[in-house]
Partner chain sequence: MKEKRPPASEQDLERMFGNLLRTGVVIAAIVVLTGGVLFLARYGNQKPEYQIFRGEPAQLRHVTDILKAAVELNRRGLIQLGLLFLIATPVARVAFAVAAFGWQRDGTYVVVALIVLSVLIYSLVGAYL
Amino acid sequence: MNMLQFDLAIGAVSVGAGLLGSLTGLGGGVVIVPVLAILFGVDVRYAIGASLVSVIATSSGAASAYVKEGYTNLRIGMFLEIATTFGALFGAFIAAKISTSAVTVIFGLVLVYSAYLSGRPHREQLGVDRAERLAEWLELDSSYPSRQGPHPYHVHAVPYGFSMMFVAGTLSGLLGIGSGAAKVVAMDDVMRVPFKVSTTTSNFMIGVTAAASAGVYLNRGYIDPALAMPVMLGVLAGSLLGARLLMRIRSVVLRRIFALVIFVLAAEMLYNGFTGRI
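Isolated chain model, in the form predicted on its own, this chain only:
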């Protein structure tokens, strides 16, 4: 395989990763890193570096469309990014002190959890709950567009959700995945934010989180422009397509397919990590 064929193959895979990451809010990194490491034989740290660049592209591509449509809660995103940014810096710091095999095993475990999140049923909307004082003070409550018009919602368990975001940021810096899985579960299950709002707000946040740790990886020489460029362009194209599709389709079948794909990738990553092949 020559360089052109290599770039085209990576670009094609990245389009699919960006599409799935945009639709689910989990970020394309959950697909990009294991595919680059297993199928293309890329060192996992360089794969993570390219993934971080692609995560920034995913956020840039999809977030603007979601903000325009009125789904993204910007106040929640900016408030929770305080925790994820510090977590991302911490994760990027400890990544250099952990062996490649250990990072691969951790990534595989995160993929298993991401598969569970993608495959389980999600509530599409919530009834109007009683407002909480802290959420009111921070002005986090909002509404999102629905067929019946703007649908209001209240945000709950703000301190608990904020603490979970530090963990999400640490995963992002350590694994280069944007930590969309942890962000979605924190907003959807803990803070009881409607799922489409959780997904779109996660897409808005993952770029900022990834940018915080990408600088560390760049300083250590783990971001190769020749690898990151086709990954970034492919993910950006896929995320823009996903932003268009999210408003028009129900994603139940897509979630199950995505869950199956990343479960297989998780098994591969765990096997290669435990046997020391990566």
Contents of the next structure:
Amino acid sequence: MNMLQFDLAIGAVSVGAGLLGSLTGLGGGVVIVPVLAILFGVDVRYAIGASLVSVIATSSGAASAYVKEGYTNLRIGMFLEIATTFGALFGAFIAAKISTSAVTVIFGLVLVYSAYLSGRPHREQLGVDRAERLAEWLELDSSYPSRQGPHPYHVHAVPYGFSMMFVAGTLSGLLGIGSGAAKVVAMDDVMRVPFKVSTTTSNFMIGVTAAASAGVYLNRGYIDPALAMPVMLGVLAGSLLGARLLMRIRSVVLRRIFALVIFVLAAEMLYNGFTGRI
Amino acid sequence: MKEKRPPASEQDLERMFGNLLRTGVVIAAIVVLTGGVLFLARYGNQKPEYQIFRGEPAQLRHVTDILKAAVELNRRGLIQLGLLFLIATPVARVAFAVAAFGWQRDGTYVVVALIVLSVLIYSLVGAYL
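Let me have the form predicted together with the partner chain next, following on from the form predicted on its own.
What follows is the entire complex, opening with the chain shown before.
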């Protein structure tokens, strides 16, 4: 296979990853790294560098559409980005210290967990909805548009959510993924931010988080232009296509298929990581 | 209580954020695609070698070197410049947030945005420090 065929194949796979990633809300990064590493035999560090770049592209592309709908909470996003960007720097720092086998194993475990999260039914939020002082001081409470007019909400457990965001940022910097699933859990489950606000704000934060570690990866020489090019363009095209199809496809079936794909990739990553093949 | 904000500003802000992000991504994608086409036209029949990790040469690692390589119309340098535009898009968004919160006289969030901006800038130029 020469470079042209190789890039076309990777481009095609990336379109698929971006498409599935945006339809299921998991992002393309979680599948692109294992696919590049396992199917194409690309070194994990190059794969992570290419994936990080594509994560920035999809997040920024989608955020430009979401922000206009009025669900995104810019203040929650901005405040939590302190945690995710520091986490991302930390993740990029440890990525250079540990072996690629260890990175592969951690990747496998995170894949299993995100497949579990995506298959889990979304439960209604319970508990007292009272304003909290820290959230008030940070002006995090806001409202989202609904058919009955603006629907106000309160934000809870800010320190706990903030710490979880640091972990999400670390995973993003270590594995080159957006870790959207972990971000949504922190906002939706812990801080009890409404689901639609959580998902759009999470997407809004992903680009900034990925940019924080992408700078480090670039300086370290982990971002290869000729490899990142088909990945970035493919994932971007796929996710834009996905955003257009989103209304017409039954997402339950799709989520199951995607969860299955992720489980297979996770098993491969764990096997390769433990046997030291990657 | 913080000072009252003009009612339309939050929405204006969101629209500007959206436009900024889209413009950044479009510019980056065009530059990457141009560099990619030029690169494949020249090196398309070579064998890809990503199994062995070597790391990129210095001219494709640091901001100033990438700019120099792109100006010299180095094919890989051009793609890398596009990727640099892409990485710069969220950075520009945060820089814009500093200004926007300042315009709203929201001191807390000017500080919040400045912290995030310094982390991002550190990650891009940290190798020089």
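So that the term is clear: the rigid core is the largest set of C-alpha atoms that superpose within 1.5 Å between two forms. Positions refer to the first chain, counted from 1. In this text, all values refer to a predicted model and were calculated from it rather than measured experimentally.
In the core-superposed comparison between these two forms, His151 has its Cα shifted by at least 2 Å.
With the core superposed, Ala212 shows a C-alpha displacement below 2 Å between these two forms.
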